[in-house]
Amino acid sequence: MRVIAIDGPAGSGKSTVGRLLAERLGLTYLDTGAMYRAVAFAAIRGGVDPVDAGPVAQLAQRIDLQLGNGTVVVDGVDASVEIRGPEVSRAVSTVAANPDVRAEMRSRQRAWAAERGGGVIEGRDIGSVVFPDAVLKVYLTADPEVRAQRRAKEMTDLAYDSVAADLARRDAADQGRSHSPLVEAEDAVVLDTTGMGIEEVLDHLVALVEERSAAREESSG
């Protein structure tokens, strides 16, 4: 199985790279912040309080959950848009550190994986929990300003100010939830991509993917 894991915070470009890297590499793309994201919405919409962790987590394990092509299906109901909104961001957080549902959602994204002989896997934990034994693992990181502007840019409904505030309240919630905290696995590859082009940064993980694919031949063979 070829997995390619991308984790890395909020902003830092990891569903821009994993997506191109994707199609580089003849690859299928799985964001898992979508899922986290889906399972909020599902909660919000069913009348379930975010911060309630059992009804969450069944909820997590019995919803219908369809992604694919930038589309994110929940139960039936195309919430592609929605997820992204301000209501789900704020709920994210505390949906994602529940490590019921973070023991739901692993299962599916090893399940997707498997079905597809790997992929481009972009989280928080993909690296560090999911995938440990991924062909290459990406550590994305940039300066907090550069990550505020491009999430600014995203949410066009939001402040710039309401945007930063709302990363350095993620940032610290994902590094410092008990179960599954954003960290950088011991041996990811960490890439700033403050100044860096997109073409750059693709560049520099294909030939990265091709030599740590390589390397792996060579020790099996």
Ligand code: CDP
Second form
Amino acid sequence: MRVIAIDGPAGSGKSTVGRLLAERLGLTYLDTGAMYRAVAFAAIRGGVDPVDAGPVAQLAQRIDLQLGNGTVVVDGVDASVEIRGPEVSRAVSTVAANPDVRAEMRSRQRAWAAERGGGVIEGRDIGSVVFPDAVLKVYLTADPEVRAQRRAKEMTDLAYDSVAADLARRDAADQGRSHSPLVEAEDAVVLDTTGMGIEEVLDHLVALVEERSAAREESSG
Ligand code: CDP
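Compare with the form predicted alone: the form predicted in complex with the named molecule:
Expanding to the full complex; the earlier chain stays at the top.
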């Protein structure tokens, strides 16, 4: 199995980089943040309070999740737009701190990768917890102001200040939680993309993947 793990804080460019890297390498791409967002969406829609750990965990185990190319369908309802909205963004860190929700998502992510022989997988705990044997672990980061600017540009209906506040709050929650917090895996390549363009980041990562894959083949053969 060939997994490329991309972790990092909100707005660090994981989705853009992950999608394009998968294209270049001919692998499939999985946005695990969309999975946690989908659980938060389902809770809100079902009138379940995100802090009610038991009911939220049951819901996570029960829901049908269809992740497509930028689309997310939750129990037959297209949630692609709503999962990116402020209401879900407010609830998602609480849902993601729930250990039973994490266990369920982890097993779905592993099954997804096993079915495809790997892929480019993006999130917070992919290299550190879900796929410790990933061929390459990347920790993408950038200055908080740059990350907020990038995100504010994508979300044209939200002001910079509210985007910056949301990212800062989620980063603190994701780094501070007790189950699978956002950390740099010990063997991760840390890449600060503050002053880097997408192409530059991609070229660097493709070169690293090729190097790692060749080294693996040599050591196994
Ligand atoms: O795209 P953005 O960086 O805003 O966040 P995301 O990747 O969509 O993830 C949304 C939230 O899901 C994060 O703030 C985390 O709380 C949670 N998450 C997680 O806990 N573990 C993952 N592997 C992916 C996301």
